[in-house]
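Presented below, as C-alpha cells, is a lone chain in the form predicted in complex with carboxymethyl coenzyme *A (CMC).
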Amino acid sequence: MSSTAAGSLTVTMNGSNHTATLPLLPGTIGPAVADIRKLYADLGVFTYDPGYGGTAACDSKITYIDGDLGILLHRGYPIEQLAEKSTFLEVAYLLLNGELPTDAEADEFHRGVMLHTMVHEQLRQFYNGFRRDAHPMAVICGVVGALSAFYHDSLDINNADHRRISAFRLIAKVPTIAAWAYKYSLGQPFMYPRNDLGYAENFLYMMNAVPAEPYHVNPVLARAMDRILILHADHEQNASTSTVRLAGSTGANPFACIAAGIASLWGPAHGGANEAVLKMLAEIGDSSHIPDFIAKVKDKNSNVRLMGFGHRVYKNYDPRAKIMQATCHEVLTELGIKDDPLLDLAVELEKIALHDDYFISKKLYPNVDFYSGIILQAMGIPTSMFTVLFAVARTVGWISQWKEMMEDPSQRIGRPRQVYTGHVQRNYVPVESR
C-alpha cells in the first residue's frame, strides 16, 4: 500500500471538536483516495458505501481506467494498441508479469501454458452428472471448482512455484472445460486440445471440430477471437474480480477463487449482458419497434434496461466497445454477410439512444458487450455460451489479479462492515406468546 501521503482530508464530527486527519493517498494516475483506516479509531465512525462506488479496495499496478475519457490501459498500456498489435497470451503474460516479453520469454510462456491445456481424464465424468440443457456457465462453474480436487500439487498458496503453475493451469483448462461444456450439451465427442495451434484456434477448434472430419480453423475468426479475448482480460475491481479477490483474501485456493469469479460473473448486470443484448434485439425484432422499447427503458417503474449500455466507471463510450465495433465490421465481411439484421437493429438502437436526453444526462454509452454477442453469433457461436467466452478471457485477469494480491505484504480477509438497521437487543418470545 502506497504510505507517503499526496495531502489529507480533516473530517470534523458535527456539533464537536472531535476530527480524524485522513491521509490522502496518491496513484501513479487517477484521483487520489482518503485512508479511511483509522477513521473507527478515531471518531467511532464507518464509512458507508453500497456498491463500492467511492471505494478503493486496493492498491494495484495491473489495470486503470479513466472512465470519464474513455480510457483503458493494461500495465500502461493502451487497449487499443493492444487490440491491433498484440495477442491474447503475450496480454496474458503482461497482466500477470508487469512488463511485455521478449521473444524468448513469449515462447516459454507460450509452452508453459500449452502443455496444461489437457485436463485429469476423471474431469470427463463429471459433466456426465449434468443435465444435456444445463448453462454452460453452471457447467464450468462447476467443473472449474472441482479442478482443486485434482491438482493438489499446486494448491499451496503461499508458494510462488505453486501460484505459477495454478496461473498456468488455470489460462490452460479453462478454454478446453469450456468447450466441453459446449459438445456436451450438443451430445457430441469431447475434442482434446492441439497444442500446435494458437490460443484462440485451439479453443474455436475444441468448440467446433469432431472427430470424423478434419476441421481448419479460419484464421481471421481466429484472430476475431484473440482480439475478443483481448478486449475481455482485464477490467480492474469489477463484480467478479472483486469476488475473487475477495474469495482469494481468506487463503481459498485459486480454483475455488476463480469458480467464485465466474458465478459472479454470470449475472446479467455483468458478463451476462452479452447474452442478454442478443436475446433484448431479438424481443425488439425490427426498428419500427424501437421507439416503444426505449419508452419502456425510460420508465421508472418498468424495470427494463438497455442492455450492453451503461457502466460503473466509464461516463463515455467504453473504448472497448468502439474495437468490438469495427470487429464486428471485419468478421461479417469475412463472412460474407453483407446485410446483418441484428447488427443494422443494434447500429439503429445505439444512434437513437445516444441521441436521448435520458441516456444523456446519465452518460449511458454502449459498453463491451452491446456488439460483441453480434460477432459470436455471426461466427457460430450460441447465446448460452457468449458469458463463457467471457469467462474464458478474464480467468487471466482474475488470477493476475489473485496473484498481486497473494504477493502483497499488507494483503488481509476482506470484511466489510454495515449499518445494522434491524431489532436492538429483545427477549426470546415463547411459541405461545406469540
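What about the form predicted alone, after the form predicted in complex with carboxymethyl coenzyme *A (CMC)?
We keep it simple here and write out only the one chain, dropping partners and molecules.
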C-alpha cells in the first residue's frame, strides 16, 4: 500500500477539544481506508468492529472483490477469463508470483509441483489411527498439520527458498492427502499419484482408480474439476485466509498455518455451504413445494434459510456462480443425465428468487455454492468430501497469502483488541464466605 495519504479523516471527541487526524490510505482499486493505528495514542479509544467487516487487517496485491458490482480479480485478471482460458496450476503460479507464466515458467512450475506429489510413506500409518467413519476434514486437518514433522528440512520461514519449497509441497501433497482420506473411508487401497497426469486429472485418478482395473480420466470431468479448483483458489480475506494469516503472524510453520486454515474452513458457515444447498433442495423435494418454502424463508419466526444465496461480500450475482452453472450443464450432459431433479429444482428456485422483490431488496443472489454441490454429486463425490475439495483448491490461496505476509516488512503479530464487559476488579472471597 502507498504510504502517501490520499487526504485525511479528523475525529473529534465529544465534549473535548481532543482530535485525531487519520490518514486515508489509497488502494489501486476500491475505497480508501482510514489508518487508525494512532487512534488510541491520540484519543485513548479503540475501534469496535465485530467480524472485522469494516476493517482492513493487511494490504494485499493478490485478490480484489467488488461485492456491489460482482467483480472478482486475481492479480488484476477477471475470474471469468481465468476459469475459461487458464488452468489451475497456471492460476496457482499467478497467485504465488504475481504474473501469468511463460511457457518455460509454466513447465518448470508444473514439474516443481508434480515432483512433490508423493508423501512420506510413514504418513500412511496416520490414517490407521482414525476411525473408519471419521470425517475426511478431521483426517486432512490432522495429516497436514503433521507434515512439519516429516519435512522439517525447509521450515525457515525467513528463507525464500524454504518458503518456495513449502509452497510446492503443500500444493502438491494436499490432493494426495485428501484422496487418501476418501479411500480410507471406503476401505479401498490408496492410489499413488501419477505425475504423467495433469493436476486435476491426477486428483480424480487418486480418488476413483483401483488397482484391479485400469482407470481413464474423463477429460470433460477433469476440466470441470480444474475449473472448480480455479473458482475456489482464493477469495481475499475470508475467515480461513484470515486464520492462516493470524497463525502465520506468530511465526508458525506453513504446514501448521494451512492446517489452521483447514480447521476454519470446516465450519458450515464457510466451507460447508454447498452441502447445505443439497440438503435444502432434497427437503424441498419438488418444484410445487417452492412457494411454501419461499414463504417460510420470508417468515421472521421461521428458522428456514435459503442456502446458496447471498454472500458476506457480494451484493450482486457472484461471478463464480455463472461459471459454475455452465459447468454444471456440461457435466450433466457428459454423464448423460438429462433430467436431474435437483438441477431442475435449483433452476426453478433461482428463477423465482431472482424475480421476487423480497430477495431483490435484500440483494440475495446465487453464490458459487448453489451449483457446485450438484456438480460434485453428479461426479459421484460424496457430500463429506465437498469441503475437502474446497480445501484442496484454497491451499494455493492460503499459501500465497502466507507468502505475501512473510515478505511484508510491516507484518506484525496479530493482536485484536476487545471491549471488556465483565466485572471490575474485586477481591477474592474464601470458600466458606461465598
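C-alpha atoms forming the largest set that superposes within 1.5 Å between two forms make up the rigid core. Residue numbers count along the first chain shown, from 1. Small disclaimer: the values here were computed from a predicted structure and weren't measured.
Once both forms are fitted on their core, the CA shift for residue 341 between these two forms remains under 2 Å. With a cut-off of 2 Å and the rigid core superposed, residue 95 has a Cα displacement that falls short of the cut-off between these two forms.
Relative to the superposed core, residue 128 shifts its CA atom by less than 2 Å between these two forms.
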